[in-house]
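Here we start with a single chain on its own, the form predicted on its own, put down as structure tokens.
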Amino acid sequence: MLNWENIFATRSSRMRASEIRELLKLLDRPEIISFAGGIPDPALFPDDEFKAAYADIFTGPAVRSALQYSVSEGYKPLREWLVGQMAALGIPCTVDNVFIVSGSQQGLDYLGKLFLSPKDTALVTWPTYLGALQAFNAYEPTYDQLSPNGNRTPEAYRATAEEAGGKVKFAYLSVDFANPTGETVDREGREKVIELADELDIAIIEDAAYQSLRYNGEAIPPILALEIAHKGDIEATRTIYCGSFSKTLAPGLRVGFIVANAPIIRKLVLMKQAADLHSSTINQMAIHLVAERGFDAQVAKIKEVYSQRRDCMLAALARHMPKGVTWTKPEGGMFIWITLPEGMDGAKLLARSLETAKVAFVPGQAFFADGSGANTFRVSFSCANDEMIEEGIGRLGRLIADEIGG
């Protein structure tokens, strides 16, 4: 028999499924109360609104041009539109500082093939999104622990680069309700960060997928906007955002973007061409047209739901869970982490609550890049009503109740 191994690139030692999207498979077991997927309700998705505007795209004058290839930049309105949402962020920028990707993730794996060789270093907070990890592994980097508000100084970032065989080349990090614990870096640990890449001379990759999903708190700059801040002009920036509507009109038409200084724009527009020429010009499409009748409206009604589900959850956390166990509470998002107590195993706790307790989340360590993170877990409540949430939180608390006393 044919042995691939021998075959494939070495990089392909390094692509492991990933365990979110093995989990969401069991969304389709009812006796299953799943805590696992970090995926919006699709009962909150604005259908009636894409019916209408695909059919206006199908009726008017552009059907043709909707469904023919297009530029590699993406679909001109939709980029106009977004130079509008990012000037009421602090970005001032053009339609040239602005790309359409396939989804963010698509963005971050074309960074990844921009900036990593073999051996280079990429900074990663501990843990960090378990996408942007599968992303970068493929282009064969080592990782090193970002903390925004830690003290390591650009000199020793740099010396356990180049032990490894190679530089450091970004900071990634989302700084808004982070995938997977929920927490937002604070103002000053964002001004650090840019510190931090002007010393080592390196890009910043802001993941800004959970931006607006912010339910209470004030709102902090983007890393973007203090950057441009300082520095006069989007040209002079560093730094990368990666922005998307999955979490807020449609993960399925697979519609994300990246505002970046116009060289960074340039070389990402040759990777598009070069690999799927142009992201799907009739998804663009109907997706401006539904941001432009009503996008902050939209983003209302999910923030509503949403944050009810957030302060449900923990309220349940704060009744159920036995001492020893904390958790994070996001000002935002989808996502609340859980510490477990020192010598716990969240993967053999997910096994044993899949076989008695029947409910799912996703263990931590597969979001720490050293392997670090097993007394830990993520939960979502996105797609969990209230009964869920009680029920689920309830059974979860029992088990490590008794995994604890036993």
Ligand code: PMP
Given for the second form:
Amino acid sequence: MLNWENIFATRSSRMRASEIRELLKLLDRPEIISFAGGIPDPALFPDDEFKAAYADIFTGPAVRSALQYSVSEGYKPLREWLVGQMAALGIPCTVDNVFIVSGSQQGLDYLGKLFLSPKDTALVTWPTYLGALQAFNAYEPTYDQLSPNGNRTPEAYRATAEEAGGKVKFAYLSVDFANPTGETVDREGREKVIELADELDIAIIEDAAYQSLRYNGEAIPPILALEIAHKGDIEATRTIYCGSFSKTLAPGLRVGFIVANAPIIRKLVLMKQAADLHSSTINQMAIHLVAERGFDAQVAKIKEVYSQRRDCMLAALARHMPKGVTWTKPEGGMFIWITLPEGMDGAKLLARSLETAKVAFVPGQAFFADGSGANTFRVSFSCANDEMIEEGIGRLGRLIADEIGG
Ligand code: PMP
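Could the form predicted in complex with the ligand be shown next, to go alongside the form predicted on its own?
Okay, now the whole complex, with that chain kicking things off.
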């Protein structure tokens, strides 16, 4: 039989299915209460609004262009709508700064491709979004730890990168309600990341996938907004803002966006021409119609539901988790991050939990570029109702208490 490994590119060696993903395949079983997914609740999709949007496209003059090839930059009315959204976030820009991608995940792949030669260093938080590691891994980087409020010097970063055989190229981070921790980087941390990036002369990739989903607390300006405030103009910035409609409207349409200075956008357009020419024309049109007709109302609707589920899960954790277990208190998003006492193992706990407690979650280690974090795990409240949360967290708390006690 042909040994494919002999002819695969070296970059493919870092693309491996994780054991955890194999375990999570068991989740379809009806007896399992799952907090493992990190996906929007399909009951909250604006399906009537999409039905009306597609009907309008198909019955109007736009149908021909909706089914046709279109420009790589993305559908202009959608980009114009995004210019207005960005202005409201403190990011003044023009359509030339806005680029549509097939989900922000595609943007992460393009950015990995654009910046990373093998052995270059990407700065990521410990833990970070697993999909970002997967996207970047294909470009064979090394990783170093980004701590927004930490004190490591630019020289130290530079020296570590040189030792690894390359240069530091970018800092990737999620500033609002991060996946997997649910945590938010405060204003000071955001400013420090800009300072560090200026000193290292690297890009900042700001992942804003959950930005719209704030349930309480005061909004903090995006890194890109802070940088524009300092430097006067988006063209003088180094931050690349990655946004998504997946958490607010519908992930299945695969529409995300990147906002950045024009030279970066022009480079990304070339990548898109090589990869898939453009994102789905008709889906961009539908997203535009639905967003223009009622984005704020849709966001208000889902925020109400998710914030209530978050409250319910935080209350259940406080009631059921034994001493020694700690967790984050997110101000938005979909996730809570749980830390077990040192020495416990989230992956082993999952295996046992699936057998006995019948509760699923995602062990934390896969989110760490350095393989640490064994005693952590992620739970999501986005798709769980109050009963599931109370029952599931209760069972999990008892299982953990047993493990600690035993
Ligand atoms: N960034 C983060 C932090 C995410 O959690 C996700 C989705 N899980 C994405 C990016 C990718 O989202 P999409 O491609 O659907 O825009």
